[in-house]
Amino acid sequence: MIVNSAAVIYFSPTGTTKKILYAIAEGMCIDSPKYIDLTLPNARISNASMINEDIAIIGVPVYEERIPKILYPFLASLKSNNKPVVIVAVYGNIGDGIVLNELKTITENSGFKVIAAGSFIGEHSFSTKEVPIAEGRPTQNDLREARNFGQMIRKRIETIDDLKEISLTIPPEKLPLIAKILPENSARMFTKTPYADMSICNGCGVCVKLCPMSAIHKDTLEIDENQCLRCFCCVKECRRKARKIIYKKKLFVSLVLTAKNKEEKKPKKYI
């Protein structure tokens, strides 16, 4: 098969998933891929049309071991006439959950053929200087791994004439016990809403523009608690550091996150 075009679809509030998918597309040597960024609310309003590119690459971050709930309607609306798809999960070095299994089900139901899948690591949303969790990832080595993955996909697909020749198995994942017990949006149980320190803030409005939930009031800069995902894009993108990540039950959360972050995870690739 010949692949000349690609639709690259991603949700990436803090940019880590975007970096990984761009690197994969670069490794596949795709000229001028069509990028579909689902991060801002307007991009997710309308249903997706038929994907007509030669291949699709779909990547999402892992939220509470799953696909972010707000993405389900758009992803389920994708349509394909047996086009190949690469699915990617990006997680904060703690656990990749069941995202690849979820993406495989969604894309196959939409008419795609999954030809490759991978889990990559990005800096955890909860990472701070005091409690660094996968700080600085994806590193240059991570991005090199992603480009190599893209090269592997390109070589693999060029050796086949019919997608029926490909049978990809992704090991079934199980949710950890804590993910089964905790309620939806449990991130709010462990972190406070990142309020803006108005003695530091200069009112530039970057946080308002970049919030994936439009949860920040444009005049007061207050955050709607019921909408906040705890992606902490508003913290990480604020040049003046006017917002901070503050843990609830700080000692307990810090100890748990530090313990789970001891092992530096490596990307997992299925092809």
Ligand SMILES: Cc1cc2nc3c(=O)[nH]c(=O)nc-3n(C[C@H](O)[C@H](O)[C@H](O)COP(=O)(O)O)c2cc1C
The other form holds:
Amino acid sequence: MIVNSAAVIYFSPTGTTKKILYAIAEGMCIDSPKYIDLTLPNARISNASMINEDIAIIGVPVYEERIPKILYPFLASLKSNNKPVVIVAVYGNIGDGIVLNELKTITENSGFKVIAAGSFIGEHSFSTKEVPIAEGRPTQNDLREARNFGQMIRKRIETIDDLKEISLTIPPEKLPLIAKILPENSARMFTKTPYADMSICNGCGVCVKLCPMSAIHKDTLEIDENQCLRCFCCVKECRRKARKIIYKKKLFVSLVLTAKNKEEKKPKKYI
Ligand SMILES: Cc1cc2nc3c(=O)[nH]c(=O)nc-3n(C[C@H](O)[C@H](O)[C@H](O)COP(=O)(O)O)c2cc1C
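Next up, the form predicted in complex with the ligand in place of the form predicted alone?
Below, the chain from earlier opens the complete complex, with every other chain and molecule after it.
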């Protein structure tokens, strides 16, 4: 099989999923892939059209051990005429949950054939200096791993004569108990919306432009509590550091996250 073009589709408020997907595409040596960035709301409004490129690479961050809820409609509307797809989960070193299995089901229902899947680690959205979680990831080594995964995919594709022969097995994943117990959007229970400290903010509006939910009021800079995903892209992108991550139950959250973050997880690759 020959692959000359690729659609690289991702949602990435704090940029780690994007970095991993770019590295995979680089490893696959695809000239000028078509990048479809689903991070801003406008990109998710219209239904996705047929993917006509030779291959798609689809990556999402893990939210509460699943695909972020807001992506389901767009992902379910993707269509493919039996094209190969690589599916990728990027998570904050706590757990990748059931995301690869969910992505496999959604993409296969859309007519794709999953030829490779991987989960990689990115700095956790809730990471702070006091409670660092997967700080600085993906590291150069993680990106090397992602490029290497891209090279493996390229080699694998060259051995495929007929996509019908391919049947990729991803080990069945289970939701951890805590993810089953906690209600949807539980991040809102543990963290506040990051308000702007107006003694530091210069009103540049970068947070308003980058918010994946358009949840920040352009004049008051206040955040709609119910819309905010707690992705903290507004905190991480603020050059003046006018917004901060504030835990609601600091001791509990930092203890749980620190305990789950003890072991530095490694990328998983299925091919
Ligand atoms: C609401 C929310 C829930 C999250 N849930 C998990 C999780 O269950 N497991 C985990 O390891 N990381 C979790 N994370 C962390 C992200 O998966 C991680 O930081 C990822 O690298 C972010 O991707 P991005 O930089 O492309 O936005 C969560 C982040 C957010 C905002």
